[in-house]
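Take a look at this one chain, the form predicted on its own, written out in structure tokens.
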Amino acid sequence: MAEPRAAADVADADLGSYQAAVRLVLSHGLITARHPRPGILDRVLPWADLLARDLRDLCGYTLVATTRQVRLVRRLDGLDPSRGRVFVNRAGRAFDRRRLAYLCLVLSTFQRSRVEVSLTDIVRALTPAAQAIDGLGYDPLQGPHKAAVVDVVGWLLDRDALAVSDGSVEAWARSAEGDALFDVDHDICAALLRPARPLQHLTGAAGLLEDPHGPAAARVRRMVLERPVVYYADLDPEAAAVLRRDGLAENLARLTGTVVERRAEGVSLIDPSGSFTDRPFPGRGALARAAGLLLGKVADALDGGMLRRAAGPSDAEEQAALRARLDKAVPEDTLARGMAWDLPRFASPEVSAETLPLVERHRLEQMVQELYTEFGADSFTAAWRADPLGLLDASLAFLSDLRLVRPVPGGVLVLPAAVRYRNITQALPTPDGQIGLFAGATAQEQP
């Protein structure tokens, strides 16, 4: 079957304009007056229709679009973990379960509200059925709960889910006479909930998915798309062929603006402009700056052969022992059984014969303190100044969500791609605050 081209009926002049439209798209997902900024959805909306046709015969997506939202609903071939930061509070903090849960049951609430409803109202249909669930509960003496809402209410009100006509959320946290009344748009409500299936007729957390056994091609596109790298030895041989074969990536590159590096591993879309992911890299921030660092440490033992290789576990085999984990804890006494989904069968997991370069935890900690001998506590900000062991944590945590290695006990493995920032260097910035032209050099040995 010939690959549907992109942007087929976009001028050359335009094309630039559309695929921003994309970017956006598909990095945001769901796109209101306000959310993620004033004026992204007037850049989208022109576009709706092209961008309708294009994510749906390339990726069997859907967009839903209308003047005030357009969603787009995503097909899964995985789950991701990194997906999760989605949810996250005012503070930049993600949700943590109880958030998670308060705001699945909000969301129910508003099935059966009015347009206009207060915050008050809110909690006294929250109450009983957190209270009905096990281990969550809900005590309006209890600061915790009470910010939980808080940071619910808030995450809705960015996605301009909710607006406040009168009263103010800070006033209910702050003491029992406050409170605030919310106009509820019950369409956007409706968008940001869609899972593929009605959850109660899944028996697992696959039932979310795409079949595997489903068009190679679509699956591969999607792939690229999704994830910061695609690896050929984590993919089975039909849909490795598809990505192997000239145009599929290429096509995607011309619908997104994006530049298609192919190495012997595998497949990857780079932006330049680093606005096509949460994760920009190599980027600015304490974060960042000390992931690339750290990357640099990893390729001098790399080239001083003082690494060891090792098998690890193959991304089929994480993505079992993840649906594992989740369908543990599926409610079955919620089960609609006489209307359970057939879950898909998935492939069994294969080990890849493959070993990687293991770096071991106790040589990762011993880069991480040469870091901050070689470029000082200080420069790591204040909130890292004194754990080198927490930034260290989250770096790998922030290399693994890019597919730069890949975390096995006792250390991290080194993939393929982690070799293109071999040669990443630090621009660090100078005490007048500018960043120095000469990267790695300190202000006082600039000429």
Given for the second form:
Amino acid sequence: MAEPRAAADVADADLGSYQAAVRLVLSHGLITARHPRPGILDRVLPWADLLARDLRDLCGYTLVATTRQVRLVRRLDGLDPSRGRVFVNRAGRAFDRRRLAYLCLVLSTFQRSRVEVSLTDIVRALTPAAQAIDGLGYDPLQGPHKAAVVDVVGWLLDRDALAVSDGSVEAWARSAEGDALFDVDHDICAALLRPARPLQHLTGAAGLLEDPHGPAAARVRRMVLERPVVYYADLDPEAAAVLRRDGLAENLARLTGTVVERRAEGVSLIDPSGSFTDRPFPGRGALARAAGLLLGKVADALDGGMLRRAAGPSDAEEQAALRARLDKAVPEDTLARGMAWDLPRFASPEVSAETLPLVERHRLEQMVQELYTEFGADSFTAAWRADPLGLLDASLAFLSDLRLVRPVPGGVLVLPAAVRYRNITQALPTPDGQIGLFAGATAQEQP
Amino acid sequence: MNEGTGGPRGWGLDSLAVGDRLRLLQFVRRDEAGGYLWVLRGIDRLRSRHRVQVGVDEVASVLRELSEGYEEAPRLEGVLLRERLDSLAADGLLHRHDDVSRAGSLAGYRNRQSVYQFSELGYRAYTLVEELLGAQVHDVNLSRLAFSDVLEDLRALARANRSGDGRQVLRRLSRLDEAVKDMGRRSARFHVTLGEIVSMTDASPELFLRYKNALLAHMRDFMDDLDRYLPRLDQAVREVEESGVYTMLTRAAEADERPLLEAGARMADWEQRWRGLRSWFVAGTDGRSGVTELHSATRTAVSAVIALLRQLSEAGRSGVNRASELRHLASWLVRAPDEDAAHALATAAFNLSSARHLGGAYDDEERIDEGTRWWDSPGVEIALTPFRTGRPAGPGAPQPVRADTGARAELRRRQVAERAAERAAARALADDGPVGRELGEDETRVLLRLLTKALEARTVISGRLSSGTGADDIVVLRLRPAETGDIVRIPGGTLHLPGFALEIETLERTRG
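Output block for the form predicted in complex with the partner chain, input the form predicted on its own:
Shown next: the complete complex, the earlier chain at its head.
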């Protein structure tokens, strides 16, 4: 099958603007007048028709564009816990289960076609629904419960689903008399929840995913388009053959304005703009910095031949385990059994024979301690100054989200693309305070 | 008779106290209210046969008659029926009289019983209840036809007022009054009923869906008509006003036949009605009239209906209610074994996520062979500053401007002073010439700056400097080739200018 050519009707002069629109849509599933930033909607809307066509032809995605919002409805091939970055409060902390559940319940209270609703009324409607769920509940006297509501409402406000017309959420959180009055945007509320199939018809989490035996080309395109790195080792033979095909990744690079990096182990679309991602790397912030420095240390250890090799669970095994955990949690009593779907069947995962360099936990801890000694604890920001091991865990999770390492019991496996960043090691200063740009060996000999 | 409540308006007929009137409805609160209602229905049926005063036996027989047609009608006889009738009489719904018809025999006379008759207000209470019970919510509508009648009546009213036809004025005014009342009543009922439908469709979405098209079309047509008639109605009201409101009201009051009202009261009554009527069609000071409010209410109703449709069609598509779907998801999320699983579920269910990509591209990607392993390819060149120092590469964000007005004023003052000194020095240079005297500090500074400018702007022809000029806003300095160069004495030394003569003039002089 011929590859549908991306951005076929776009003039070269407009290509940059089109690619920016593609990146915006893929980085933000929902774009409204003020989310993620004012002005974004205006940059995307002129391209909406072309975007919808390209994303449909290439990936099977649906792009719903109105003058007030743009919503990308993806087809999912796997579950990804790290995408929880979407559900964060204003301070950037990920939602816990209580907040996620409250979000659902608050949205469910908007079912009635009221245009205006006060926070007190929302909570009044939320309370019985929360009490009905074992282990959730809502108690106005409990600070954490109120804080969760504040986070959820803030999330909805950020996405224009709600707009404050009077009062404030802070006033409500502070005192019993305080309240806030919202205008509800039902269109956006309706656009927020777009599961692949009705949730109450699903007997398992696999129902949210695409059929793994569907057309391989679209599946591979989705992976290349959305994942930091696609390794051949994670693909079935058919998909791997499609990925090796000339033109597929290059076409997507044309679509997104990225650079194709093709290696023996896999393919990656590299994003020079630094914005086509929810985890900017290399990027600013203590976490990205620590992760980068850690990669430098790991590269040193690799060069020094100090690492033994080990095999870890494959992608498919991890997915299967995640699905199994979620399947056990399906609430049976609210399931519409009579309408249950046939869930797509995933092949039982084969054990990966591939071995990768293993960095053991004690070595990682030693590395982070070295970093603290070399750069000074203060340079890792106030949040992590006294918590090197916390920073280590966060950095490893960050690298794992980027598919540069894979956590296994006792340490992490280094994935091939990680060594792209081996140069970071040269940033380490030498004892005389000079930067050893041409002296990797000197840096390694550091204590 | 009670006094006070009736006032001067009536003869006391209306003076039954509020408490007494409310007592008329007491039968609906009694046990077996349905039984009482059927008794009243029986009496009403007899009343329609012109049997005004009825005995217990007659009521019993009409109840038997009714129970053949209606299953729920009770068969009441004898003592029980009489108790009921007496209770109704006690409530004031019925009057109880002794049977005054001739008994004819002693036995009959001894057994003479009471007869019952509706009281006027009692009958009203009864019809009220019947009306309520029989009310059909489906017959509500917004009457479009009223507009053309209203328009015609308004025009006729203006004509009648001009021609001095008092009876016609009264007739048209009464009709208008009725029409407006009817419109108000209808629109209120329509919107109330619509509100009820919108708020109860969880129970019966089918009912709503069945009528949605007719409903939307009805509201849209109504709004179209409203738009069309609004300017004409406004115009017609103004025409009536031009024909003289006071005259019109006087004529109406004169032609008014209500005998129980005094002339002044009639006038006041009509004035009030006209004011109400006018406010329906002509915008007040706040720019709103009854009709425009009806318009906006209808528009709101249309959007409510559409919102409801949206929800219903959503539910229809998946066969499950969205709200219950969300509650189901909430419960699933809470039962998830760990936060990771919960996040995986939430992002998949909401279908919200972001693409994720690595940054830092090779400058010369083509030079690395596709078959090379990542393990063997060189590292990518990236800005190391962020890793080294924790600060971003590049100049960083602009710093905020500090609004230090005191310091700024001082700087400004100094600048002005310096500038003034410089101007003075430049003038002195031009007036006194640079040669043959020792220059001051300020003069030297001006001279050197002008010299620099002149030398930078110089024209070099075949290796020799021909001439040059330098100027500021006060003076111009020229370097002229000369056999003997000029010598300028400046503080702390002497400036030799071999081969050049200095000329300094003020600009005004040059232009002049």
